[in-house]
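Presented below, as structure tokens, is a lone chain in the form predicted alone.
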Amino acid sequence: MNPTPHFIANEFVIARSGKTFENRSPVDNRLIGLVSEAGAPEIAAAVAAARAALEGPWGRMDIAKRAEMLYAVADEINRRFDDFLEAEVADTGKPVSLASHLDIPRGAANFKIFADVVKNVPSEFFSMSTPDGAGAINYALRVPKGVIAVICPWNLPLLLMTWKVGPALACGNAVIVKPSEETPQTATLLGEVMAKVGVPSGVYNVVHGFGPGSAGEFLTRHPGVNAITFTGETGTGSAIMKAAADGVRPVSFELGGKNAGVVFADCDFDAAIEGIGRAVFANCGQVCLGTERVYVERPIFDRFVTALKAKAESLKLGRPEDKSTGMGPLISKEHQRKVLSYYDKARTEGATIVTGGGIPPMEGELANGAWVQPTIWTGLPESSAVIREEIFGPCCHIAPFDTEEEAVRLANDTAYGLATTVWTTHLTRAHRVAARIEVGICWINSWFLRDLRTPFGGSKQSGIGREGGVHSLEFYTELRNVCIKL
């Protein structure tokens, strides 16, 4: 079985050490394949290739040509749509219906979106007076930061990787991607696309491996890396930030969340059930922006719990290729153990289990997969670990509230600040509550609705910086001022 290789300087390479690790299906735990694990030599080679690209044709390429090349990348991803879909579904186990609607088309679109942003963003210009009366002018140039380390999560592997690679390349940087060890295939497949459309050698590189003592640590500590962008859990972000302190290199992080949903009694009830249902159970709850804490105004609390229970129990668990599958497995057996540990904590702490709370009965080979039941609890105190800590599974706790002040206080009572979703038909209240909840994005009567031109990121322990539209350019470029004496 040939291992999944690294992609360095437009060539597929196997680590000199020969070390590999297993890539297993979360659906039935079968072995998909082996993956080559990068060591320090592969990281050094990737950094050298990226630096050479910046000094070569890529570094001299104008914006129009770069944009044309990124459009070609997007078109080639779409031409090979089925290949990317197969790889993404194999690694993640998510339903084909979800991956074909979201992961692959959005992953491709990110290249075109940021190519357009870079072509059209303005810069600053000022004229100033001088003592001799002749004056001077100042204008700003956006120049690439250099070599960008892109460290990606496993929940939306292609989409969240291209969300970073797209703007980084559009701005003229070179990238070294370290995908999650759980989901190595689409980042590697993208290397074929890059080479096919003529992206110069060293512009896009991929290295596989783990964090400490492996590719992740070697990459983030390499002095030839100019900036690091990461999406993942907060503890890993903290470790990367410490590594980036050597050399004072900038970081951009989207980290963990413990997001709240707030449902007022005057909401469109059916829309709120549909929206909160998606926010809790979509992608088996493995969404940074997902909702694990739900606060419902008391007059509709019992009705809401009953309706969300029915929503959870209507989800069919099954193979990703089955069009009727509503929820897939968790990413791995390891993550299954983590999520089940919180299911156990909820039970121990006296939660009322509305539905779920364990492993569903699955037939045949599926019994070996990383399955958990969609789960709803009530009755826990706000001090419970289930309410305080990110679980990243298809579960939520629902609690009642009586006033708007209480709802805002409960939503803000967390170390995180990534997202929230608020359901109300009271327009003034919607604006008022959205302004007071401490998050990077607040949805009103919706969830996961994204205009990619808008700022995206987290507050508090949910991240540093903003991505999207011109906000991505602020991280992937340096502003250089040119002052000309007239």
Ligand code: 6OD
Given for the second form:
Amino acid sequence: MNPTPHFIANEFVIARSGKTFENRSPVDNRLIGLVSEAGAPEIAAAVAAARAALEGPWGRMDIAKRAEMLYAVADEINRRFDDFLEAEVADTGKPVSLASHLDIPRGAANFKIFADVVKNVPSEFFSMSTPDGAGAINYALRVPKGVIAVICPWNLPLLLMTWKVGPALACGNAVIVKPSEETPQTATLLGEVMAKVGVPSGVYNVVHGFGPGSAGEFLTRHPGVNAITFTGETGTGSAIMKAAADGVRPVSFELGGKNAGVVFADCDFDAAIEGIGRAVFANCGQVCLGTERVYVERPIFDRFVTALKAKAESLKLGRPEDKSTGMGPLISKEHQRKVLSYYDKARTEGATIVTGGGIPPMEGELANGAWVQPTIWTGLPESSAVIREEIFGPCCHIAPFDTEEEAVRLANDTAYGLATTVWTTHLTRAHRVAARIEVGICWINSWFLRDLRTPFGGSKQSGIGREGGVHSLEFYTELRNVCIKL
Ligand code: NAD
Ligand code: 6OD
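Show the same protein again, this time as the form predicted in complex with the ligand rather than the form predicted alone.
Once more the chain from above appears, this time first in line as the rest of the complex follows.
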């Protein structure tokens, strides 16, 4: 079995050490393949390739040509749509219906949007007077930061990786991607695309491995890396920030969340059930923007719990390629153990289990997979672990509230601040609540509705910085002021 290789300087390579790790399907725990694990020599080679790219034709390429190349990358992803879909679904076990509508199209779109942004962004200009009367002019150039380390999670592998690689390349940087050890394939496949459309050697590199003591740590500690962009757990962000402190390198972080959904009695009830249902169960609950705490205004509380229960119980668990599958497995047996530990905690803490709470009965080989039941609890105090800690599974706790003030207080009572979804038909209240909930993204009467030009990121422990549209330029470029004395 040939291991999944690294992509360095436009070549697929295996680690010199010969070290590999297993890639197993979350659907049935079958061995999909081995993955080559990068050591310090591969990281050094990737950094050297990226630096060489910046000094070569890539560093001299004008914006129009770069943008054209990124359009070609997007077109080639779309041409090889089925290959990307197959790879993503094999690694994650997510339903084909989801990956074909979300992960792969966004993987392509992330290149086009940032090509457009970079082509169209204006620069600053100031004219000033000087004592001799001749004056001076100032203008700001946007220059790439250099070599960017892109460290990615497993929940939306291609989408979240290209969300960072797209703007980084559009701005003229070179990247070294470290995909999650759970999902190595689509980042590797993207190497084929880059080479095919003529992206110069060393501009896009991929190294596989784990975090501490492996590729992730070697990469973030390498002094040849100029900036680090990371999506993943808050605790990992903290470790990466320590590594970035050496050399005082900038970081952009999209981290964990414990997002609240707030449902007012005046909502469009069916739309709220549909929206909160997606926010809780989509991608088996493994979406950073997902909702694990739902607060519902008391007059509709019982009806809401009954309807969301019915929604959860209507989800069919099954093979990704089965069109009727509504929910896939968790990413791994390890993550299954973590989510089940919270299912146990909820029970011990005295929750009312509205539905789910365990492992579903799965037939044949599927019984070996990382399945959990979609789960709803009520009746827990706000201090309980399942309300305070990010679980990252298909589950939520639902609690009633009586006033708008109380709803806002409950939503904000968390160390995180990524996203919220609010359901109301009261226009003024919608604006009022949106302004008061401490998050980076507040959806009103929707969830995960994305305009890629808007700022995306988290408040509090959910992140540092904003990406999206022109905001990505803040991280992936530096402004250089040029002052000309006339
Ligand atoms: P994780 O933090 O465990 O791993 C993410 C990546 O970091 C992986 O590639 C991993 O190998 C690497 N890594 C781990 N330790 C490292 C270290 N010390 N140095 C360098 N690299 C290291 O996260 P995960 O389990 O892959 O993803 C789930 C988490 O990601 C959840 O907390 C979720 O909320 C968060 N997430 C956030 C967003 C967002 O936009 N805010 C999006 C998706 C996921
Ligand atoms: O839509 C995006 O751009 C984005 N970064 C989504 C993140 C989802 C988290 O799981």
